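In the form predicted alone, a lone chain appears below as structure tokens.
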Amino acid sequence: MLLTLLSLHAFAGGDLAMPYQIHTLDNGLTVILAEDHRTDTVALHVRYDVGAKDERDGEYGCAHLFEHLMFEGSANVPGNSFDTWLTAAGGENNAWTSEDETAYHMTFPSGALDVALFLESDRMGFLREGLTAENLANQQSVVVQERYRYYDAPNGQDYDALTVLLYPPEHPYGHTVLGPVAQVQGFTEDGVHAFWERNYKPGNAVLSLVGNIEPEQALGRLRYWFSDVADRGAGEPILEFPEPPSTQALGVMEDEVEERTLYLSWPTVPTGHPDEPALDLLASILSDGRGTRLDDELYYDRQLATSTSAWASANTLSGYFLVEASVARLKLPKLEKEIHRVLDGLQTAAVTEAELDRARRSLRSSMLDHIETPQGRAGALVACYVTTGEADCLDADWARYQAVTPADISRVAATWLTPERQVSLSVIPNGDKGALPGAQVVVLP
């Protein structure tokens, strides 16, 4: 009983809060803190806004590249030394880059907050010192390594391939994250200094703290260890970019993989469209295990797929759709049939309550797990303060979800997955002919 009612109130609405304060520090970084005293760790999580997108030509993979020399020294912490001293005082981190952001979190014990400021302050603010010649070398070939070893593993170049054919070289998102060997080999102490001019500065940054923390006593300790962190101005922002096409593209890729591999994609829209969570839900109603309409019907009931799975993803400047199936043995033309068929359904078979209600349910289910941990809501205070101005949006984004009707799941169908806008990758065994006809080599720089 106690669990049926724990479970009804986080259906309720109103649980998905995160109190906060948010400040703005005399050089321009924004900082959120929010105190969890059920925890002694604290997560402190900082996103610059550069990533992939921001990269001018030359520079391809110079993003991803930052994300490896932000650990290779600064000013006062020379050297490996940051994870040394992290770890040192129980604490442990991590980061990415996407084609929006880079991030970097870590968590740590409430004692080490010092430590913890002391190290993410001195990058911040005093990186280019670790910016030498040898440091440089050193992680290019640390990333040229990584990018070969994601490239030769089973299906590692897919994501990649799918980026060529969704956007048009010109496209801010027209190349990958991991950039091409020759650009990251190429990349000069001049060229990484000047990136790092650009883009890692605190009016780019946005720095939560989460978890057993006093606000006011850690508002403190952050202005005395970023205050000598210099205001550098904003960021670049985009000004122009081309719409991804909206024309069909059929691409193919041979490689080291036992069965064929068929992705979908169509180009759709940016996070905050109003058609966002009617696609996140769509998504959820197609696959998502037992019960959802594109997983019973491929790998459920008639098993004519090994795998099956559809998401939808909304960047900062575009988005897309995506439909996955592996098979053993059927035909990739078969089997874009058998999905279009699928797709197809939703406005002849209209998507019903219980179906919505169950993807609503799923969705929701992700987003309390996410917000569970100090670390999950750091990066969500974050992430809602860069995409709507208020660090606290959950509650408000649920009610776009609440507000979708079944009526909205056939129109997003109908209006984004459409045929001629439709962008197909065949992944198929090396010398295997299975691919979808007139499908173009993939060939990545």
Given for the second form:
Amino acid sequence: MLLTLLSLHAFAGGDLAMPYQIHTLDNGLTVILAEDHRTDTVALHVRYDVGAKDERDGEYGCAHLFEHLMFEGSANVPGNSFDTWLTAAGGENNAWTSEDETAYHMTFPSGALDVALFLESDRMGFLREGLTAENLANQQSVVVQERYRYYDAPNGQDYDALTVLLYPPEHPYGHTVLGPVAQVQGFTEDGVHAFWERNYKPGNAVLSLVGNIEPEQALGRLRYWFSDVADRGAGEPILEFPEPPSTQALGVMEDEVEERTLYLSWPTVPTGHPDEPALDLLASILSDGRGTRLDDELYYDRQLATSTSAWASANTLSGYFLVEASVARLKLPKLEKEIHRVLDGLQTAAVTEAELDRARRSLRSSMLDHIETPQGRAGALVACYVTTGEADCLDADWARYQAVTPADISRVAATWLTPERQVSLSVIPNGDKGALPGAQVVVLP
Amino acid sequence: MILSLMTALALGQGADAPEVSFSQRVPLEALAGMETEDAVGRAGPDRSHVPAVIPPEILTLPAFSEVELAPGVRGLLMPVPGVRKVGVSVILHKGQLDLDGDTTVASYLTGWTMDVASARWGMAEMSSYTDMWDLSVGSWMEQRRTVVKLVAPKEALGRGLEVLEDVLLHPVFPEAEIKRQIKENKRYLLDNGPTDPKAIARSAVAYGWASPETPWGRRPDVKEWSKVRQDDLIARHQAVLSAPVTVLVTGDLTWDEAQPMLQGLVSHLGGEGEALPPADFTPPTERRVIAVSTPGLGQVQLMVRLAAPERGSEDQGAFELVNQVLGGSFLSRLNSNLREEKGLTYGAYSSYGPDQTRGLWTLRFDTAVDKTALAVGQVELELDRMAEGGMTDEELGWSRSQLISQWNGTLQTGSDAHTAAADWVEYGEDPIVAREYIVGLGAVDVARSQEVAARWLGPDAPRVWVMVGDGEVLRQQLDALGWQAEWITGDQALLGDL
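Got the form predicted alone; could you also share the form predicted in complex with the partner chain?
Full assembly next; the chain just shown is listed first.
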């Protein structure tokens, strides 16, 4: 789970404890409060349990569209006043959307607490009244531009292609977060209203407030500003979904690129699974700079590859492990063999305590860096709560990583990273013949 | 001679300097007052108006505590209570121009590869050791300075300083790493860069703006990369070690704690001389439009660059506000116009970079290639509108608030604090001067913003426009604008052949 909170890197030392208070407002909104008086900053983080996984066919991309629409006005915050008022108060904000959830976050000086809560509560309670056809059309256009800017960049389509290969279309992760252009352009006001009603409600959200606050006062302000935001029930958990296929798949995509890139991935485990820590640490042991196995073997020492990386992704419903490498001249079948040689080495040359210790310390240091800012801590408290039910979960989570042994690393590699379950994607320059044999052309929706 | 902490205290800049003024936070009682005022217990909150804001005060920081750590080695300490990490930058006041009279590949690589391995740690060992102890060590060489920087948790500072000392005094510049760097740079210049529209645009605007006659605009030379040898780097490293030195320390510590740990390092450093400014720069005198065709792409990458006030000039503060309002924030006129009103782009953002001898204002965005003329026209319109009328009072208010908030967040983490302090040291400033600059933004009014905008953004100010997109469509768009362009290839852009 640590890796779902942050990106890689760093040391031991320091304290992972995050003292907090937690309350449930009358309308079902969970609020988490934590003091940090080192600076005047306050961070507000709201996470809705709505992501790509919650979209029905015809709604693909809608959660991400709301990442835009939530700033376009609500009943008492007209037009772009959200940004204008928060910025005038010295604040800033942003948002992100994933397969599982959408997060909206702000930081602001403590004296702007009421402005921030006014804005956040107005869009949670009354966005619908501010949502106009004009705003919708405009943000649909912006999202289409956003997708094109990814697709025009070299290798900008790769992860979308990988999604197609990893998950069947009917799986909650079987479509991309941004959604196909046709669906994004096809959203109607009614459809968007219905999506908002279903997902953007207090019972489907967790809010944290961290920084220069006094918790009792802050709770009073939260109760005040959210008192007219109606309880519209809890979220709708996804209870049934098809398992990702556990058979081999080979895809190929031509692109305007100079180099060949090979993605080898394997369906693995959802967050919270006992094997999650060992898979995270395995990724770090393989690729985290000089002295790690894949990076040394393919990039630094033999310089066969022009880039290498390994990543373990664990989401709510499923996860995957990914090894990625780009090459200038090497054919991808040869590259695949070289990667497998490194993976096989996990069985023949067991991971050492030193390798494992480095990976653990890197992870812990990243976490400590991440929770040093009010916004990082606000996000971590919410992530912990929604994942484990305990907002201050990092110490307990860390214990899971400390329990991993070198034998566990070899075991998870042998269990999950098997050839018969491997999903591969070859990305090659237009007209190139260097893909893995038997690969089928991936068609993006 | 090393000055003692007591000497520093006598100067009023040591441990008895005022602590970081956290008491300037908004008093929590004020918020409590707002609660009673807002009629809790009514049917719902009052949403008829924007709630009152208690404006933040501008954070006060103590001056640097300055000591002489060794002959020719100046020490500056900025105490930052409560942060986890300590930052240490060793700044050798000798750089590329001092060594070679120009910016060269050899001097660039000297700075870049110093931190890779040392006499004590090989490449893999260095990487592993720094990961184990959460040490971030970096080195680089600029026109007039060579910097080695460490950021470490306070409890691992001793280990970090050992690495920093070894990297600074005993780097080994491994042949394998030099070859790898050369290979990677050639690959970028010749292979990957020319296929990346963003990289093409970045290079075209840089070389379109800066003449090859100045070190700021020196073109990459692939042959020069191939010629670099390990001995070239060793010689340059030896040469910079004789420079006068500044050691900047930031974090939750005192000189009493830091000085003993620095002794081993500073006893080998220190020289005489004067820190010189970077090369002069003369901006172009004519408008240029540079176009690059990348067939088949749905979008066009657009950049425009103009001259802007230099660091420390009278116009700097007002122009920083102008930039915020024009394109430097989400709320800016350009982003509002192009994204929020017209849906033409995912985002349009400008940056203002003031150096000692030059200032740059650069806007970057992308849009559908067949909307190029419309989008470019809007940018020209917004530039003209700002040059003619400056900002409104409302815009002045929010742009100032943004910059004050950024200032007040300076000490959020040890890394943030060190980055800010290093920036001030680079330009001969200190926390007091830096705060005065922020306070001075309050004196900028609408008339002043208009005056500065007119001087730098007016229609006569040379602009370099760069457009990277499908050539066939771009030509039609340029016709619609009535503009003539210099057409170059992606390869030419990367190599500065224009």
